[in-house]
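First, one chain by itself in structure tokens, the form predicted alone.
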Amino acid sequence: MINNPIGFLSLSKREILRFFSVSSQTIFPPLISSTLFILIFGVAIGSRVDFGISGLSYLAFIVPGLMTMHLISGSYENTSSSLFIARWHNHIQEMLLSPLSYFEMVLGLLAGGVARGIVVSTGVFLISCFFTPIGIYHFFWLIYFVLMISVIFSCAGMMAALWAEDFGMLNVWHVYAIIPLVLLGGVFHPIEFLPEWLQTFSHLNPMLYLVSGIRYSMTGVTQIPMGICASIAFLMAIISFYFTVYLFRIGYKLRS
């Protein structure tokens, strides 16, 4: 419950106009790498495969693949750069004395976590519009799993941010596991392309049922059924707020 809402609201549009006054580095580089994903995998590869699920073209196949990483990305970068740097310069201080509750304070962290990543993901849909005609299937489960992959991320970003002694362990969680998963949690391929024991591993993969969510939504088309994809979605968000909420509470790192 929000108890301090001006609060709040001063922390929210503070992280939220922190990404956008640097948006060369926040919002553009995303924007910039869709757009030759588009062309070179899109367009100049698959237009010239027979790519055949369920009528879709492969470059409306991977556009909401690249909706979902980008989103993935934003919300992580966003809290876990703004969170480290409050740390790193010890002005975290401020904020911890300031008459927020814990919930308030990561609640305002990831409103700019969830900004970014719906900015981003919208600019990606709005590059393909461009090369090819892909609508949204259905918009409430757009809605649905834009919500909950951008605070499961941003979660995860504050939780990395806590943990993390410098920049090169801030970017760990990232590079070595997030972006892996994402990249096999099938972004450009259906999970059918893969090997057989690959198939296996994809399925206990969390990834691949928030990209199937983002392209059923966007396309119809999905390889996992929607109420298990939205369940995950929901409990991996629920329990990483939560579990970022109590390490907030105990002063995980937060005090010296």
Second form
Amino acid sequence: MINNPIGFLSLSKREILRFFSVSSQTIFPPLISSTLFILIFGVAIGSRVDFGISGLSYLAFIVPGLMTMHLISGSYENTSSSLFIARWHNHIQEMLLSPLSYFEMVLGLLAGGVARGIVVSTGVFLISCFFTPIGIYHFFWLIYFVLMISVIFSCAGMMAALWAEDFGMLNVWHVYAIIPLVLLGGVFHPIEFLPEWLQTFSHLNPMLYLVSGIRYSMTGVTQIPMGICASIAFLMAIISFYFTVYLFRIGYKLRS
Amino acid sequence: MRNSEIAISLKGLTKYYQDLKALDDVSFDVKRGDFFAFLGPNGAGKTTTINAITGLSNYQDGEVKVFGYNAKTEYTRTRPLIGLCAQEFNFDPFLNIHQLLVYQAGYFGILPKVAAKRADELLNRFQLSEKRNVKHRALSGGMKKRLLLCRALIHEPEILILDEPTAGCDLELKFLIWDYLVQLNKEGKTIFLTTHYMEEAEKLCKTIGIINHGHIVRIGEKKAVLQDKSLQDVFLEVTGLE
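Same protein, the form predicted together with the partner chain this time rather than the form predicted alone?
Entire complex below, previous chain first.
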């Protein structure tokens, strides 16, 4: 599968160093916004809410949701900006002229997205520990869902970067599709709190299963069977990965 | 690398940009160790041909082989054999020029220690050592040209493809590049050069190919192509630009 390990590692390293080199734009903003979410919704409002979901405080309920939200944003933004800037400046040729296979190219870019998602969501977790005792209920599932989610949205970022013709188009999917679906997927609320018609819609929203997977891994509380969440996450990850490799193989907006 | 005496082989290469036929059944071979000048007016199909050879462009029909390997289906084998010095300055803005070369070498499977040594040698050879820790934006146009060459050579390719390498260069840099290309060719590297400077092609090259409107209109050894005329006269005659 990987025939050029040094090439793959070089690309991965470059992708990871890139987001660390601009950490004021890539790592600190989500940590600051998460701290504010936790303070305002979790501490100030949440402490006055009679939540009543399996003995969880509202703060403990929203932390996994916030982690998922930033895992998704971090992964998506990393690959979308890196690949789009490479297309924009045309230094993507450095990669396209190399003997990296298309599979290795996608995997190398993916490494940056996955790493950034993990760094940011781990940061959100550590910050939340200052406000509420929160543990990890099921470590295996947590690793599984973090990897699956970051792969899905790193690939989504690459697809957006290939599709976009300018910086405005780059954010269209994020702003108009991903973020609304994530918020409706139960970051801040159990879906049982929604009107019945919206609950039906929520079950069609794939984000619900991803947020629920992370929440179960951390709290042991879930309204959806884990097998369903894990299967949906796996399917989405596989489809998005191979579709991205396919786009590279046909040279979609990469080759004239 | 296969033991092929043909470095680059194009057969029936045809490429459309929507309705425009940019390359029309282009076929020719470039021998191993040749110094090949590929000439043509603007928009004739020079860069499109280069892009097809390097894999930067899709094409609708035909076949490109590099030392016997198919450039489409065996691209992981053909790409290490080619170094491309493109026309435009397309460098990664996040890296300094030394890192840029080391990462580029890494993509070709070269270990970082070896890559760093090679990068130092090339930067020294092209008088860029003092700038090794700056980003490409801080370089002058001539320095960027030299950096393009360093990047094309970092993985020690068998074939060096140069798309107008001396365009906009002062005389000193032009001579530096010419000397280095002649030296590389003597060492056995195959050079594929496009240029608008006829004296450059006439002075350096052993074989000349001229393309016009996507067709090869003249190709052969320098003597046979020139037939006691100047290259400029031949060029004007076959392209109809007189």
